[in-house]
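Just the one chain here, laid out as structure tokens, in the form predicted on its own.
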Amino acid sequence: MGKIYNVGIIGGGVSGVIAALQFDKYGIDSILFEQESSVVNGPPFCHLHAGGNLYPDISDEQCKLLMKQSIEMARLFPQSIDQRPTFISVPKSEKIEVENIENRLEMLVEYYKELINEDPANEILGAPDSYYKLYSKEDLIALEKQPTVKWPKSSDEWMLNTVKLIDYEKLKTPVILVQEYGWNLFRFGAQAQLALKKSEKCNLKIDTLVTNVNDVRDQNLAYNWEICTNDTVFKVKYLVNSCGFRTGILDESLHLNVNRLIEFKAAYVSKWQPIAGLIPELVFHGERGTPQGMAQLTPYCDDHYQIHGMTMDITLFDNGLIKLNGSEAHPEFDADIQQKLQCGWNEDEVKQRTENAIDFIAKFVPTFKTAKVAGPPLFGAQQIPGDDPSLRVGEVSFPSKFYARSEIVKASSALTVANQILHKTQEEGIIPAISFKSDPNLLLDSIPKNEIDKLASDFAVQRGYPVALSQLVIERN
């Protein structure tokens, strides 16, 4: 008859690998399918989002949930977390009020304290009272006179390095330094893949394209789904659709209609002149989709920087946000974006958009105009459940029995989704009742740092990016 798996997971992105790791933690067998040669190939992420400070327009509840979820993920994958802060500012040209950001930060500090009271191990963003610090114009002028610090340790040292580079006359004050850390996708993927290959409960099938899924729920068999690849049929009791923006393809085959958006975005890789001291991630808020959209500069090792510019000639694209049409569960991008997703980018467009991004950052960091293109864009598409493009917290839905659809928008939601699916498989009698634990994932903890370093580097090279993007700016023990 062949092996019957309790859970079949289609898609080895962030959500799929976390689901498989959670099932492994509780001794539940699963099979995970990923069509690429390694896991976590979806849309890029570079930021933990522990508080949602890059999104001034989202609700306080979304910000709190992002903080909670980010802390959970950082505890699982410490070797992928870059412990450098983020500089938050509002240009004088923008309507956003700094006071509103301050009020939200005060709320987040109180919520962070609640999370630490629940579990002291949640204190991974530093002391709550140091979660953020405000700097007036007078503060910036005073800090600018101090010598650069190569390896900053305090908020003031990070800020004094920053103020020497930015044109703060263009910014409203106060500006803010917040303990919202970086998150390295190459290192995350490496640790997850190493753990899954070591797992005795998860059968990881990379380089494996799922060609069809047969619904046999009404045939009174010992399983509910047949997952077909080119040469094998795998039998599973519970099906998890973790296909990212392609979740609709499987939905269509099961005759399910879902209300969703999908969005294509890109970030750009540059190399700048060496600077005397480390700087935080730099964020200059602006209205999305306008020529003044948010600018974001993320530092990596070896003078490499990733750039987002939330304008139509940098990170956003014409026809890059689409919604399903009528009964169609999987909307299609236009030919230009399909070409990028399937075959790669035109070199001239890489050069043009990266240079646009460099010029955009140089409005606030004048010397950044000397930066150069240093690799292909980091790009991809993501789904957004419902019809609100500003939604930043998506989770999971259960449209029919023995079937879950992951709907994450931010990578930090993946553990929440995995636990929700675990609960549902218990409710539907697929797995026995288990007692949920907040203790570490021993399989993940067993992966040595040197192995993460090596595989993360290999991932970057295999995908055409500088090795520097696989390394932490601040090394962890």
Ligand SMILES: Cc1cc2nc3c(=O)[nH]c(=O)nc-3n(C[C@H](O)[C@H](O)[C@H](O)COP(=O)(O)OP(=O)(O)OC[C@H]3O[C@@H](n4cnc5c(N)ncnc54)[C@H](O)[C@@H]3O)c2cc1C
Given for the second form:
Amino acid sequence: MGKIYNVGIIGGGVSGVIAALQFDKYGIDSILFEQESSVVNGPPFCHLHAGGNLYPDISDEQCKLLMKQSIEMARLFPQSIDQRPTFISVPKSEKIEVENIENRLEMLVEYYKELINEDPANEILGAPDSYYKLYSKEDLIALEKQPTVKWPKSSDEWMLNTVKLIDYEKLKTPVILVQEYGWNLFRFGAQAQLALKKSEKCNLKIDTLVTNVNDVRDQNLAYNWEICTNDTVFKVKYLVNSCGFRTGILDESLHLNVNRLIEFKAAYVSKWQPIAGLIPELVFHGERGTPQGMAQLTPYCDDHYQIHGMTMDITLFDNGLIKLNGSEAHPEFDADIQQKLQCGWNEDEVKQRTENAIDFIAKFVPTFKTAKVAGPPLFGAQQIPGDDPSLRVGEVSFPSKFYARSEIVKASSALTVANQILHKTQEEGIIPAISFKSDPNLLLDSIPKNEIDKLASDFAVQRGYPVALSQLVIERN
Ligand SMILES: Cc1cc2nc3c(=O)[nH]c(=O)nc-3n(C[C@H](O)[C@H](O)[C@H](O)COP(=O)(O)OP(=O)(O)OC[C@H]3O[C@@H](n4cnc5c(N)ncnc54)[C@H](O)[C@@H]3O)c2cc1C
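Taking the form predicted on its own as the starting point, write out the structure of the form predicted together with the named molecule.
Following is the full complex, with the preceding chain placed first.
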């Protein structure tokens, strides 16, 4: 009889790899299936939402959870965290009140202090009192007169570089600088894949599509599921569905009916002229889905910038958000989006949407008009559990025995989900009682920086992106 694994995980995105790494940490064997040739190749991520400040409309509770989860993930993957802050502003044309954002930031400072009190190693966003800083119009005028700083360190240095480039007359004041950092998906994927390949407990199967799962829970066997690939059947006791927006395919085959949304989105890759000093990520708030949707400019190395624009001709798509109704568990996108997901984009559309994105940013950063297309978009589809598209902290559900379905909305929720699954496997008697430790993950920590640099750069090239996208703007030791 073939080996029986304690846990079978389908999907090697953020959620699946973190689950496998957590099981490894506690000495529990697992098998992880990813259909592509490397892990973490699904929808992109670039922002560590350590406070939810990109979302003026979410609850304080979601902001706190995003901060806590982001800190946990950043502690595990420091080599993927770009320690540059985020500039947050509200255009004068928008209804959002800066005062509401300020009140929330104050609440977040107190919460950050609590997290540091619980564990001093949580202080990864700098000192709590420097978590954010507000700048009035007078402050901006004064900073604009100071010389640019090539490698800014203080909030004021970041802000003075910014103020020389933006048209701040279009913005409400105060504007904000907050310690929400960048999060590099290529580096994250590289560290995770290197660790999983080294793991003695996880059998990582890349290039392996799961074609079917047989439910044998009522057959009184030593295992509960058969996971079928093209040529082999694997036996597992506990099944984790981490298929991202495709979780519904497995649900459908198990006759589980689930309420969820799926959404396709894209961000664009551009190259700008060299500028004299580094800038933070720039965020100009706006109502999602309208022509004034939020604009987000994310700096990378070597004058590369990623752009999101929450309008229908940039990041969002007609028919890009699908609600699930009736008995189907896995909704399908229209032919145009399916084509993008399966075969990539046509060049004209890459050019058109990237140029739309560049023009959109140039409304607030006039010299950005000269930026050029520098690669294919970063794109993908994600799931949102339930029917509220503004939800930012999806987690996990356990729709039937020995089965977990990961439902993360933000990459930062993956560790929380993995720990919930660990608890559930214990509760259901799959694994013995373990005492949960908050120690660092020794396997991840054992991966040297030079190996992460190399594999992250290979990932970028293999996926058709500039190598610069795999590097941090602020190099870490
Ligand atoms: C444009 C965009 C920008 C985003 N920006 C951010 C951000 O800045 N910060 C943030 O935190 N989050 C961001 N997100 C959200 C984030 O990308 C997702 O939450 C996260 O990637 C989801 O991870 P996952 O592991 O659940 O799913 P996925 O990454 O989709 O992983 C699922 C995996 O399962 C595999 N798979 C599916 N079916 C099978 C099968 N049958 N057999 C084998 N393998 C299979 C797939 O190939 C895939 O690799 C963004 C999303 C988008 C679309």
